[in-house]
Structure formats: C-alpha cells, structure tokens
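Have a look below at one chain only, the form predicted on its own, in structure tokens format.
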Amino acid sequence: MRIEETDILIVGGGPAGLSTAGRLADGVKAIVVHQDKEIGWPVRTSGGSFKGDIDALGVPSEFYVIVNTAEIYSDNRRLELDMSSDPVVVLDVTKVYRWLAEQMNAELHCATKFLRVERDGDGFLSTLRTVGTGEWQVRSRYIVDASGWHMAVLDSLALKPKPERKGVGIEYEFPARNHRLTKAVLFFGKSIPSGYGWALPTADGSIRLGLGQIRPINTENPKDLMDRFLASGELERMGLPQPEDFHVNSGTLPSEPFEKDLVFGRVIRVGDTANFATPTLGEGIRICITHGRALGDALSEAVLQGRDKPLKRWEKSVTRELALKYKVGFWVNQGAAQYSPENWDASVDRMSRVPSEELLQFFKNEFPPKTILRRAWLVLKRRILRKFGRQTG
C-alpha cells in the first residue's frame, strides 16, 4: 500500500486537533485524519461556552448567540441566574470547526479511520483506511492523539487504555417555531440519574434539548432516557416546547480525573483524549482551542529545532493551569453523580445563596482558593471519619 511521509500525524479533526494544525509553522509538514465525512458534522457537542474566552480566541461573533440568563431546576426547586457578568454563548459548532479548519497548515483527509500504529525507528508507521480508496500508511516523526474518548493512538501503542468512566449525551435540535428561547436551562433530578439536562437557544433560532449521564453509573439507553423525560411533564414546568422535526446530536467524552502525563516521547495527547473537558459541566471547546494552539507552537519548535523539550514545557504549562482545579472539579463530579432528587433540591437551595459571579465560576470549573480549601477539608474529614469508624467498629 502507498506510504506518505510527514513530520506530524494528527488523529482527530475536532477543536483540539484542528487548533494544533492551525498553529504549525511553515516548513512543518502535517497530515490530519478525521473519521467523519465532513468537519463539524455530525455535531457531537452542545457548543456551550463563555463569551469572554471565546472572544479572546478570535471566534467570529456571528458564530454564536449570547445568553445572559439561566434557569436551574431540580424536581421541587427553581433558580434564576443572572449571567450578564460573564455571559454564556452557544456556538454554531459546525461553523466554528470549519473556521478552525480553514486556518490549518496541514493536509486534511476526511472519511479516514485510524486503524493502528507501530513504532518505526524513532518515529511511527500508522495504517489508515479512507472510504472509497482503501488502506494506506503514514510515516511520521510525531503523532498527536486528538481522537477523543477513543484514545485511538494511545490504545494502539498500549500507552493508555480507553476510559471506563464516560459522559454520554443525547441532544434533540429542533425549530423553535412560536417559542423563541432566550435563556439557558439546566435541570437535575429523578429524570436524569447521575447526570443533568439542558436546553439552549442557537443563533439560527432553533433549540437544543439534551441529557447527559455518567457511565457505568447509569447504563440506560440515552434515547430511552430522553423518551421518559419527554413524557414526564417537566418540559411544561420549565416553559419549553416538545421537540418536533428534530435531528439528533450525540457525543461521548471521558469523565475521568485529569492526568499530568500528556507527552509520551513523540506521542502527544490533547483535547478530550487528555481529559480537557471540565469535570463540572463537560464543557471544553475553549480549552481545546487554547491548549491545541499552544501544542502547535511547541510541535513547530520541536520539528524545526530537532529537540523535544518544547513538548515537555507545553505539558508542564497545561498541568500547571488545569491539574488542581480539575481535581476539585472531579470531586464535585463524583459527588453529584450519586445525588438523589432530595440532594438536588438541597443543592439548588445552596446555589440560591451563592452570588451569581461565584456560581458562574463554579460552572466554568474555576475555583477560588477558599472553595478549594473547603473541598479539601470535606474530603479529609470524610477520610478521618471512615478511618475512625473502621477502628472503633
């Protein structure tokens, strides 16, 4: 079979892989392979993010709608949240991904599945299969795993197994018709065990209604979960319409603790493969773009200078920014996944007593020092009580 030679092979055409390719320097040869037939379609994420971060990344304003208000529901509580201090945006995911693809300094192959990779001297020989043309190979000096929860490269090289704990989501996107949605809605409780639901407006006037759950805590089929929710009467309570003429978006992402090992020699993981999505709400496009671009800079330096130290600097920089707050966020994630409906009622009551700016920071997975200390004390307290209980029992 034919073999192509390149400096870098990037496996995955999501925001992390595309952003990495978008910052590669002239003189660096790269190939991006993407399993879907098109960039940005089908949609695998709801596209929620935050305006300040998205604007700082240069995303055009016509690619999103701004949302200043959110309503948060549990089974017996309702809270209205003013988000004008740090507005949420709902991205047109397809347009954003294609905008990122336009900036790539790389050769793109869609409808191409990564099959396997083997070490080839100090580089790699990867086998791929493209729809309509069959199998071919790429010999590369570096390989970037941006394949998401599949962890295709890491799994093939036995560097990391695929995640066991995952967030699985289903979303119905449908025309708003006579129900113009101007708010975001988050809901928790008995309708969505071990997860949460959302309703978001889009720039073209449609509504995205979704549910996400943690596996293996909840192994129910997402469509069955959605059907039961739609029949529950909760939409009427939230002032939302029943979906009609909808299409289905779905996605899966790792829901495991952030790990510091991002660079394995000349194999680098980025994006969902590296657990970049926030543990609190599973939101990560802005984070994937930010650190994907930084990885592109580091790879350019590594290729052009013939040394791998820039990759370790990138790894250290990402770890310094994410490790602690993602650890706190994962504590929150683990606790919330076990919540009962009564716990969620109590949680919404607590949210109502927190200033809106602090609650928004929580949803962004940004924790002030006092919050980190409080969470650490609670964890330590539980451990002491468990140990004391075992000794006295």
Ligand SMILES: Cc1cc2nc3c(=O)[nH]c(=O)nc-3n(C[C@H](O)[C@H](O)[C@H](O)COP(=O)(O)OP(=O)(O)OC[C@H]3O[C@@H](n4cnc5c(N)ncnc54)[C@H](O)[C@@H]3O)c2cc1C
Given for the second form:
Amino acid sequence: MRIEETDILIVGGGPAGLSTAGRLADGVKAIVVHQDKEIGWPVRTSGGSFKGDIDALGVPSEFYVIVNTAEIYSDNRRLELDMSSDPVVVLDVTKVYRWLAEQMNAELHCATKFLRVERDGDGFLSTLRTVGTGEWQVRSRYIVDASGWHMAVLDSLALKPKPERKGVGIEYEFPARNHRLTKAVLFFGKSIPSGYGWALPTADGSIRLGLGQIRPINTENPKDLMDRFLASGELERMGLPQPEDFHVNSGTLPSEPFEKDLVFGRVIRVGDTANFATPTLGEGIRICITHGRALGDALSEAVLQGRDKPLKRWEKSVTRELALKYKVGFWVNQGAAQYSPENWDASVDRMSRVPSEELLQFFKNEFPPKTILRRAWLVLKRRILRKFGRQTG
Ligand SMILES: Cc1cc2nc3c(=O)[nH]c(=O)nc-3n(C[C@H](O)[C@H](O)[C@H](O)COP(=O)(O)OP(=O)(O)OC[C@H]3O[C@@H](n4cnc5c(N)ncnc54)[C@H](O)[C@@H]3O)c2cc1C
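Having displayed the form predicted on its own, please output the structure of the form predicted together with the named molecule.
What follows is the entire complex, opening with the chain shown before.
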C-alpha cells in the first residue's frame, strides 16, 4: 500500500480542521482528509452566528446576511428581541468553508475517509480510503481529530467513546418568494420536545426552517417531527410561509459536557470532537475557527521546535476560556431539555423581563458571575433536596 509521510494528519474538513490547517507555518507538512466529495457541501449546519465575532475573524461581509430582530415563541407566548447591540448573522456556510479552505497550508484530499490508526514509534500510521483509488496510508508525527461528532481518531485509538448524547437537526431550505424574511425566529414548546426550532433568512433570499432535538431524550424521526410541525398551524402563527421546493439539510453534533482533556500526547481534538459548540444553542462555527487557528499556531511551533509543550499551552488556554461557562451552559441545557410546554411559557415570560443585551449574552453562552453563582446555588440546592429526600423517603 502507498505510504505518505507528513508532520500532521488532520481528519475532517469542517471549520475546525480547515482553520487549524489555515494557520500552519511554512516548513510544516500537513495532510487534511475529508470524507465528503467537496468542502462545504452538503450543508449540515444553519450558519447562525454573531457579527462582531465573525468580523473579528475576518470573514468577508458578502458571505453573510445581518439580522437585527428575533421573535421568540413558546406555545402561548411571543417575545420580540432587539439584537442591534450584538447583531446575528446567517452565514453562507458553503462559501465560508471554501474561503477557509483557500487559506490552508496543507494538502487536501476530499472523498477520502479516515478508516483507522495505529501507533507507529512515537507517531501514527493511519489508513485512509479515497473514492476511486482505494486504500493508502499516512505516517505522521501528530494527528488532529477534527471529524466532528464522528470522533473518528479518538474512537480508533480507544481514547474516547463516540458521544451518546447528541443534538440532531433537520432543516428545510426554500426560496422565500414574495415573503421577505428579515428576522430570526426561535421557537420552543410542544412541537419540539427536548429541543428548539428556528427560521432564518439566508444571504441568497431563502429561508431555513429547522428543528433540533436531543437524543436519546427524544428519539422521534426528525422528518416526522417536521411534518407534524408543518401541519400544526404554528408556522402561520409565526407569520412564516409553508416550505415549497425545499431541499433538506441535516446534521448532528455532540451534546455532552465540555471536557478539559484536548491533547493526548500527539493526538489532539478540536471542534465538535472536543464539544466546542455552545451548550445553550449548539452554535459552534466561530468557536471552531477561533480555537482551530490557535491550534494551528501551536502545532507549527511544536513541529518547528521539536517539542510538544505548545500543545499543552493551547489546551490550557482553551480550557481557561470555555470550561466554566460551558459547565453553566450545560446545566441550562440539561434543565431545558426536560421543560414542559408550560415551563417554556414561563421561560419566555422570564426572558421578557431580562434586558436584551443580557439575553443575547445568554444565547451566546456568556454568563456574568452573578448568573454563575445563582445557577451553582440552584444545582447545589437540588442535590441537597434530592439527598435529603432519599434519606427521609
Ligand atoms: C442541525 C445543526 C445546526 C447547527 N446550527 C449552527 C449554527 O446556526 N451556528 C453555528 O455556529 N453552529 C451550528 N451548529 C454547530 C456547528 O455546525 C458545529 O459546531 C461545527 O460544524 C463543528 O465543526 P467541526 O469542524 O468540528 O465539525 P464538522 O463541521 O462536523 O466537520 C467535520 C467533518 O469531518 C468529516 N469526517 C467525519 N469523519 C470522517 C472520517 N472518518 N474521515 C474523513 N472525514 C471525516 C465530516 O464529513 C465533516 O464534514 C449546528 C449543528 C447542527 C448539527
């Protein structure tokens, strides 16, 4: 079998893998393998993000549409949210991912699936399969798992199991015709148990209507869930048109707590493989680009200086930034996944009492210390009550 030698093998050509490869220094040899035929297609995400963060990452403005207002619905409530303090953008995901790919300093192999890896001295020997040409191997010093929820490398090396708790989403994308959507819509309640739904305008004038649920809490087929929602009359209540001539996007992301171990010797995980998407809304693209780029810098240093310390430094800096706020976000996620329709009505009532800036921060999974303390107290109280109840019951 043909064997290629490289410094770094990156598995997965999503935003995390592409951004890592985009920051590799000259003199560092890297190969990216991506199982899909092309970058950015099919689309498996909605592309909602925040303008300030996306601009700071240098994403060209022609790749997104700006949304300044959101409407939030539960079964019996409606709230209008002014987002002009921190506008949302809806990315053209295909264009953004291809733009990231143009910046790569690596050899890209599409239609190439990573099959397995074995340890080989202080490096790795990976077996890959390319459509049309068959199996080949790569010998590398480092290996980056950027395969999203597949966790292909970690699973093959038995370092981490694939996620059990997952967010599964389905989206119908269709031309808006004479309905110009300028707002974002978020909805919660009986039509989407243990999850939420959304409608977003796109840069090319279409509408993306999606539903996401958490497995295994809800195991209903996403298409059945969507069909039921479309027949429920809820779309009309939200002033949205019925989809016609739609195509279907669908995707999966882990919905597990953030873990601090990102570097396992010379195996590194980044992106969804490392639970980078926010626990509140499952929004990961900007976070994958930010920390993927930083990983590219750390890997360049490691390869060029022949020492692994920069990788541990990267791990520490990501953990410092995400661990606490993702812990709080995950508590919120776990609580909300159990909400009844009545809980959602009460939740929208609570949202209406919070200043819009604070609510946006919450959706971004950014929590002021006051909120962290309040959440910690609620969790502690619940645990004490449960323990006390067990002892007396
Ligand atoms: C339904 C849904 C809606 C979402 N909406 C948003 C949103 O609005 N905004 C937002 O910011 N985030 C959103 N997210 C989350 C966001 O999509 C992820 O956080 C982000 O895509 C993670 O990037 P990644 O590069 O880590 O993984 P991925 O984007 O999953 O990319 C990994 C790639 O690796 C490839 N791969 C997997 N296994 C192998 C293998 N064995 N060999 C070769 N290649 C392999 C896959 O084909 C895949 O393309 C959403 C996710 C879902 C599922």
